[in-house]
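In the block that follows, a single chain appears as structure tokens, in the form predicted alone.
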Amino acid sequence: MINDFKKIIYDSTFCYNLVIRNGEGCIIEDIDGNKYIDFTSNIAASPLGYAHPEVMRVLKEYANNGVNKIAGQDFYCEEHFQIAKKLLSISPNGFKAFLVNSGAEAVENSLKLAYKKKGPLPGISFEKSFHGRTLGALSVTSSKDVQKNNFPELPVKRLKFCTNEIDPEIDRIERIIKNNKIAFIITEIIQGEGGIFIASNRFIKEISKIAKNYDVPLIFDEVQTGLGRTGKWWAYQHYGVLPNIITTAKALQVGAVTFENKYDPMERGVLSSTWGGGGRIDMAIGAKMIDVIERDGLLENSCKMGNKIIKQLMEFTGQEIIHDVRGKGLMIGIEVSKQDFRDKIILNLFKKGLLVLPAGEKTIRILPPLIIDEKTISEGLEIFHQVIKKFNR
């Protein structure tokens, strides 16, 4: 099937020769009946794993609904209101929501909100960042050359993403803003695609303070980190700061941008998205995600299980292959000595029944479902241990 697939479909970024058929809990099953422990959550888009009873109940409820998809910016529906209401219940006070189709589209509209307020000025983004593949989002992305070569860009000043508390580059952002008019600052809190790099406390606090002092819109990209991935609803909550605009998607099942009231364009038609508020099943499931994460204590589980994984993985650091383990909650990166080792490790893990993802130049990305338990972690890490032993010989 995969060979036939490649004949008619662009071969983009597929990691495995794996055709998914089904799944349950933290297990994915392929069309041949092979089962895999999932440490990817489909890039954080499946926080409740697979065949979760609450999600299955929603699917059953909509099975006989004759209008599952509408033009969501032309017609109202109850699901649109419910998911927005739940999303805003876990967002800063005084925020509004706008639903879109994806994380990239959420970023596009966050930039529109900033430009509408400040004018068509340059923005600030950061090295190794990833914000999406549409051209506006790609302009503020700096992850891999292959993603950007020969494509036009919006004007952006690119600064260092600081992970060290004493990095002198932290002070550079104020020097830039003092001497230039800026439309926005956009950053991830933990760089996902870039390699699971965690912003330093001082870095986030400093850009938050500078954005406020100079009245520059601060956009936090929480597309991958949002809805409990790091042990809090939003990764920025680890830092005690507040953004002006937040982008999210993946775990929410639809894209969304939430923003302070003062960034509301107050003009109909400035923002629009044909299907953003129109996928009724996706919106119903997204609202259910928030309910279940809160009800079942999955923020706490993310912290507890994430700490367990990191602690066990730390035993491999200092060896020839594994150089570093870093993360928050269930968003974890394993830094490998060389890219070709990383890629071989991922392939060997797959062959033994464990799914992980690459990130950055030589990082293994681990994003298990938020429902994961100690037994599944132990089984997954045992596979990891078996594979790493071979490389350390």
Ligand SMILES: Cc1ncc(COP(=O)(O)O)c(C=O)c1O
The other form holds:
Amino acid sequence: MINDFKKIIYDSTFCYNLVIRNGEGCIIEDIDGNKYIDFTSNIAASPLGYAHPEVMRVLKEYANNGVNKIAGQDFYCEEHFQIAKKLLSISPNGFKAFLVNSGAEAVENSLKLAYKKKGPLPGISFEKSFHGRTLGALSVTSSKDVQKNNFPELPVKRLKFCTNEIDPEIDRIERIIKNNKIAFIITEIIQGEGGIFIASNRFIKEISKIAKNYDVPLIFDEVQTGLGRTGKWWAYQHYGVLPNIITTAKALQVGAVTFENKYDPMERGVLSSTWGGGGRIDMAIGAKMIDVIERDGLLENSCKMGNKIIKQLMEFTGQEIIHDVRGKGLMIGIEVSKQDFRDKIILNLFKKGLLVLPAGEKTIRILPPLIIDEKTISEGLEIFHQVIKKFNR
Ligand SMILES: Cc1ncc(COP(=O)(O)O)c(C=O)c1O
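Based on the form predicted alone presented above, generate the structure block for the form predicted together with the ligand.
All chains and molecules follow, beginning with the one already shown.
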């Protein structure tokens, strides 16, 4: 099937020769009946793993409803209201929501909200960032050349994403904002696609302070980190700061931009999206994600299981091949010595039944479902151990 697939579909960023059939818990099954431990959650889009009873219940509920899709900005529906209400219950006070289809579209709309207020001025984004592949989102992205070559850009100043508390670049940011009119600052808190780089505390605190002092809208892109991935609902909550605008998608099943009331365009037609608020089943499942993460203490589980994985992986550092292990909650990166090794390790893990993801230049990205337990972690890390042993020889 894969060869036929490639004949008619653009071969995007696929990394596995795996045709999915089904799944249960943290296990994915392919069409040949092979089973894999999933440390990817579909890039954080399946926080409850597979065949979760609550999600299955929603699917059954809608099995006899013939209106699964509506044009979300032409008609109202209960699911749209419920998911927005749930999302806002875990967002800063006084925020409003706008639902879209994807992460990139959430970013597009976050930029539009900022431009609407500030005018068509340059924005600020950061090196190695990833905010999506549509042209506006791509303008603020800089993780890989292949994503950008030949495509036109909106005006954006790109500054260093600082992971170090004493990085002198942190002190340059204010000078740039003081001397230029800026429409927005957009950043991830932990860069995902860029290679699992964790922003330093002083860096995030400084951009928040400057954004506030110079009245520049601060956008946190939580498309990958949001909804409990890092052990809190939002990664920015680790830093004790507040943004003006937040983007989310993946775990939410639909895209959303949430924003401080003062960024509401207060005029119909400025933003619209026919499907974002119209995929009734996706919205019902998205609302259920928030419910179950809360009910089952999955923020705590993300912290606890993430710490376990990091602790065990740390035992591999200092060896020839593994240079660094870093992460928060269940968003973890293992940096190896060479890209070629990273790719071979991922392939070998796959052959032995463990799915992980590449990120950045030479990082292995681990994003297990938030429901993961100690037993599955042990099984996954045992496979990791066997494969790494081979490469260290
Ligand atoms: C931080 C971040 N922003 C935006 C996006 C784009 O989301 P989507 O692929 O849903 O368009 C991604 C996707 O990986 C992401 O990680």
